[in-house]
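Starting off, we have a lone chain in the form predicted on its own, written out as structure tokens.
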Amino acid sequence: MTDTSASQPAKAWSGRFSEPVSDLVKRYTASVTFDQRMALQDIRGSLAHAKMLARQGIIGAADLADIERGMAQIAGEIERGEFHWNLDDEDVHLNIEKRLTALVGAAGKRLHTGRSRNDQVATDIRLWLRDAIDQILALIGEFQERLLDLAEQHAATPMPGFTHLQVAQPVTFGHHLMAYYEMTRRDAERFADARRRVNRLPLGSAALAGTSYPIDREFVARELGFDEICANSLDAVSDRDFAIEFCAASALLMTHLSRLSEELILWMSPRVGFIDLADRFCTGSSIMPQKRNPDVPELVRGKTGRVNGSLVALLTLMKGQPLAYNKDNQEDKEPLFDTADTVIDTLRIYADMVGGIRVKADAMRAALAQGYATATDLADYLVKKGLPFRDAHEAVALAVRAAEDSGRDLPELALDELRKFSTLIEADIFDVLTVEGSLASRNHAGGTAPDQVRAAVAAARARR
């Protein structure tokens, strides 16, 4: 909790003024009811900096020793949810070393020597972060694998594929969820490259020029695990390109699963009737009883404009600063948190969501009669048969309009009728027209032939 009491402690710089801080700054201007959730994060950093001060002469081994008790006693009270958590100290930062001091005494005010705030917090974000993306890539993990699942399972089960939201050539609907695969493999890619950046040590650069103290920064980056260390001090301070290229690969990942939210919601509905949410992902209506709102994808496509919101909000608070640190920067921590939060919730509800699709092959396959879906087809056989193609697209097209014109689909045309539209059609053009034989015809990589669908999802599967 956070106490606001009448208790007045001095602030770490208060030397400088004459007079307190208002009430009304003091609220405005603290980040602890935030960025207190980046408190065990902190305190791995500050371990890290002790060991390192210790190492190297700067602070003795037993304020070391203390340093390290006070911070397990810290830690447990965090995560007991016992700690006192001060709006009079600003941030996580200086919560924790007032608690500090308060158990261990001077060894507590020995623990910021060598470092600021400025690389501190840049430090504790880039811990946090690399945390989230690491549970993020866990999860889109299971989403593909569930994903995965259903897409052998309907390898060979055709629906329509649209253009246009039209009905444009058979694909099946295996086909169709591996192209959301590949969407996430590539935000998986993404995820993993935009944290070989965050994971770069910041600490060390101190409020911006570096510390004149004899530190090891390597050793502390070994310590938490950084690949490398941040080569400018004026850079390490005031970057938050992680923070933005974290929120850009967020954005796209949400706008893959906002577009197949929007068809699950269309397959949805009773206009369609491809596909069945499980009744855990729909809710009902206060008025209309027969309905079942699919208020999950529904809520994904919304909360998909709250994650573009926070990357714009990040890089509209960045766009302006001079070198080095600003005030500006506690701005990120919000954006960023909220950000993370929204993708690992929609994941974890979403792997959930496609493991309960219940697929129904018979609308897909009637809703393939309806668009004349076949009728590519029936240009390249003709063209295969010499045609040149526009010639075929033309003889195609008159096909089509004199099927519309009678109320069929070009399979139930005669064999007479078609070659009123070409001689070099033959009978078995009726091969080539069936919803089987044109899926069947696409058996290249990345067609969507079935046995290319199951060789796309043991591909997908190898890579794991």
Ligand code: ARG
Contents of the next structure:
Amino acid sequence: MTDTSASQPAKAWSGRFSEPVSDLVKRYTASVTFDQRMALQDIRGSLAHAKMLARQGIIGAADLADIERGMAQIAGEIERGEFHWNLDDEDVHLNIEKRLTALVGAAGKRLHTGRSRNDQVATDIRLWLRDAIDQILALIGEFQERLLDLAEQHAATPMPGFTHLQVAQPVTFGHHLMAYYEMTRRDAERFADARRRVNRLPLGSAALAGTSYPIDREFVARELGFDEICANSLDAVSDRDFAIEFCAASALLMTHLSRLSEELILWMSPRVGFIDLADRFCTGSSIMPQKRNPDVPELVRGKTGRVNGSLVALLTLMKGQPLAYNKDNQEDKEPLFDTADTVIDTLRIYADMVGGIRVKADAMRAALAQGYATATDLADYLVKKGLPFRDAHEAVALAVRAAEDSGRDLPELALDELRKFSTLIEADIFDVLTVEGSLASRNHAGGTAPDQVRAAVAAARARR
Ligand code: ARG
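Switch from the form predicted on its own, shown above, to the form predicted together with this ligand and output its structure.
Starting with the chain above, the whole complex follows.
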């Protein structure tokens, strides 16, 4: 096949333009500085497209062979860091296409038959994001494994459960940790669900209306491992729902890790002293020699803000766009990449950090003794002996006040002192008022009894 063009134009679309763009406009409109991250996905997509074109007789077998040879070389150059990215060629797609043409000639120029950068970029992002989601799902699994190990180890370790940051009732530390397991289990479900909608093929939609060539989209979908094709060409080139869903799932995951971070920070404060983090997650102060600051959880809490910001950026990016593709869409990549990077790093660091938590069970127990944590147990005891709950509540409130006045916890009151608040109280009350008694009594699915925590850990492991 012969090359009909006399010379290679400076830009792939420059034939109808009479003056070049300024350097500022070039820099402003180019995306190659950040979209080169999708280079290998771009090559994969191009290879599938070229294979389909050859199968359909749209390009020749020799062209396909040239394209495959050229792309193999380009992939090698990129992996070795030898590829020369050029701002003049705007984005990852044009950079690679130009290099391909330089390497293999006319076949490189035929590659773009029946496609547009609009369906090309949408395909690349989906391929890239699919890999990122798979990595995130694996990392959530690793984080959960560390969490389950720690929860199992502390299935019977009592700590105060809080409401309003006030001691409420005894729980086990294992039960508390399993709350975060549940949150991240939902997160994993959300990522897996979003992946289903990521995994649809836009290619074949061309610029917006489809193409007049006899293409086979199902073949390309199979080649690239997509579950199905995007059904409407206009929607396919303009849809970024999948990126928004990913950022939303990420924002929720980060919100959960931010809440856990807040707890780690509180627990590590010398005023609370429930846990210690390994030194490698803390830093000192340049002025206060006594300090060991929980920098890593604080940064997780802080980075949640940027992930939330990316979600809002993408929603705002899309809200005013008419169909179909608009250049606005180029702004989708940096928030998306940043979100994936932040989530991946956070999960990696978190799995390690949770594995290194040192639990100070004595401090947890001491805090329990200061908060009248078994007051509800006393009320429930009275109800079981026939007192209406509201009356029991009042009797216990008076008992707590009396205990408080004498600086003691409820189980430290003598039986005859307790009986002043209700004659239904008998010697067996002391089984109920102990922390262990309180914990063991909440022995139903979802409760904090150590047996239930162990069962929850076992069920979680069985799910893996
Ligand atoms: N760099 C562009 C982007 O990221 C690729 C698509 C360009 N399409 C176009 N019609 N200008 O969205």
